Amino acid sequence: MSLPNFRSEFYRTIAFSYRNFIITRRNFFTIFETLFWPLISLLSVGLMGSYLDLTEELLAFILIGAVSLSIMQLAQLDVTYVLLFDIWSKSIKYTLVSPASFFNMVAGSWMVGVLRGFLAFMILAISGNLLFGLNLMQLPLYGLILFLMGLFINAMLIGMSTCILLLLFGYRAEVAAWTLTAIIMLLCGIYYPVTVLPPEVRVVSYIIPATHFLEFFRSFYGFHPSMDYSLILGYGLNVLYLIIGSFIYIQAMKRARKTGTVLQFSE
């Protein structure tokens, strides 16, 4: 790609950031829900466990499910919201015919998704130490940047297939937004190991990145992965799916554009 191609794809995709940026700092519930949720679910967990009187290393299996339930769904909302916005607001037909690309939407919406899964993190790092002990920086910078940059792709992933759900079932598919990550989390251990899960259900949550990127930070405190090279077959798998799902996202528009469900979310 030669610097002029890729300065211009470059500002498209920024110009995505930005419109994520203005529209969250105008919309009151979007910054509630990088505060408030978060930290009840981090309370309501954090209590539950003071409560039940598990050891610290328990507590601490389940309070970094509880954070980075909270993390990855609020990083998926911002890829979803890309489409959601303009479906809300009848525009998504000016969306289109813009010179932006597949690429510029999603990658443009995700970094607004990172900075803010980012703020919560740290809102909830320091709130997890300051009430129940937990310190969320025991492993490595090196470990903490590979674990956060993992989740925060597969909530890429998540608010993909929520747009392709959207471009395939048009209104019905919005409850996805809401329900996908916890879905996942769940299969993915989010308050367990995935080994007490049933053996059937158990291969499905090894398909699934979040599972290994879980295990890789508990590992720092003192839960042995059930699988070997989690980090590796985390991102391998990521990889895999952004492939994947990219060729999926591309094929669910161009058949959006043909059955007239653009047109269906558009005045």
The other form holds:
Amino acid sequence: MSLPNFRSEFYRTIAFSYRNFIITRRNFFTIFETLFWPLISLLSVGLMGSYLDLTEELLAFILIGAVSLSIMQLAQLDVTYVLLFDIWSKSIKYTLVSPASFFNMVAGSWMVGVLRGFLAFMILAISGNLLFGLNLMQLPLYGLILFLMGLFINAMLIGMSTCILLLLFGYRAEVAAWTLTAIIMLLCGIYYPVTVLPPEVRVVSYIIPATHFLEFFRSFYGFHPSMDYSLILGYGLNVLYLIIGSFIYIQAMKRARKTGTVLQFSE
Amino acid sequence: MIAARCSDVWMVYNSLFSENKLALRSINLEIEENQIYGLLGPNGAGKTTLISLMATLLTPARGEIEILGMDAKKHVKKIREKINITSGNPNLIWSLTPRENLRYYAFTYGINDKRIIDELIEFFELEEHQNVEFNRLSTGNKQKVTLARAFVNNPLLVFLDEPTKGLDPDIARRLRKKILDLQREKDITIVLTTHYMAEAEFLCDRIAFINDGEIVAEGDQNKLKNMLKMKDRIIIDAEGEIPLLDIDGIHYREKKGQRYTFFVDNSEQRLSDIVKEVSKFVKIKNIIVKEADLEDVFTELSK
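Please supply the coordinates for the form predicted together with the partner chain, as a counterpart to the form predicted on its own shown previously.
To see the whole picture, the full complex is given below, headed by that same chain.
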């Protein structure tokens, strides 16, 4: 890629970071998304653990789940918003008629999601430590980075899935922005080990990257992963789904251009 | 040089949840560069669909589209770098200011040039409102920002879909002047859809009239005005070539493939004569008689 092309691609990606960042900064309710709900989640789960008189390890187990869920939800919302902001303001055709690609959209918006997710993680790590003695920095720095990055990429995949559903089914799919994370929460063992799930459901859990990242993280808190090579499995699945997701998006966009869904969003 | 060419373009909106809809049928069109080309027609005629196809937002069910010498199916990204589109519904990102919106859209074209944005803000007289959130602007100013957005990438070809829709006459008149100035200054090609005959008269070098998904008339304003004399149409699908007919009451004849349209003063009076005469030369497959309709009213208004 030549330098001018690289520069153009860079700006096309930055476009979506720029837009998401300004909207996030300007919207008061973003504070609720970034701070309020994650803190409520940490507090309620932590207090429940205290009430049930859980051991330090078990409390860490469920608090790690609460923290992971919060940051994954935050990071996926930014990717989901990349189409939703346009759909809500009925301006999607202007974004789609530009030479910016799906990669530009996802990467640019994801960067803001990562930023918000990381901010939330730091706040939750400090709050968790002060309130419940939870040390989220117990694992080596490289492990923490790999865990967070794996989770953020999983969040990107959830956001991409919602974008694909929006292109395929229009407004009907808007609800997916909030429900997909909930379904994943149920399956990937946010508050319990996946071994408690029925064997048929467990199979589904193992094909969700977040399951493996959670098991990797919890392994530093005395819990043995139910499968070996958690990190490799998690990243392997992430890469696989990124390839599949990109392919499906291209097909969904082709279909949307054929069926006119793109225009319906702008009317 | 040809800026846009459509060859036998058909468009069908397929839906999982409702009936498929045929939006355009056999569109053949050539738009030369550096002119303002108008697409006129009633609501639902297919104007927006046609410019959306040319702007690569949609793909046709059948046919070929060539934009700036490039195949619209194969060179989508390259075409998009050189074109832009805007709509009469002034919708941009609500919570961004005009300046932020223009900057964001410039970024999507790989452009980070403050000068272009400054120039557009000045040209569209948006200085006072450049830092006000889009959703707080008046409709006229929203429309100006939306129009300015269409020029952030210095396009060679711009599609304007009813750019003055819903504006009061004074703002509409000023915007038309801006469009004309921009076109003259930058030597760009503009394809414009409109309901307003005055707008078409003021701006357009050539006009195509679309009705029910078909181009029913095309040409410069003089040619279209000559067609005003016609009232009814007798449409004949024939196998073979119909020579020119010497029958009273036929004002004009149009041929598209094997379809002949006779514009006549009174279809009831002329039908039998035309059918009789045509039958001598060709086998008639189908006859449609259409009385004057909205399309004629539209044309009537451009007198």
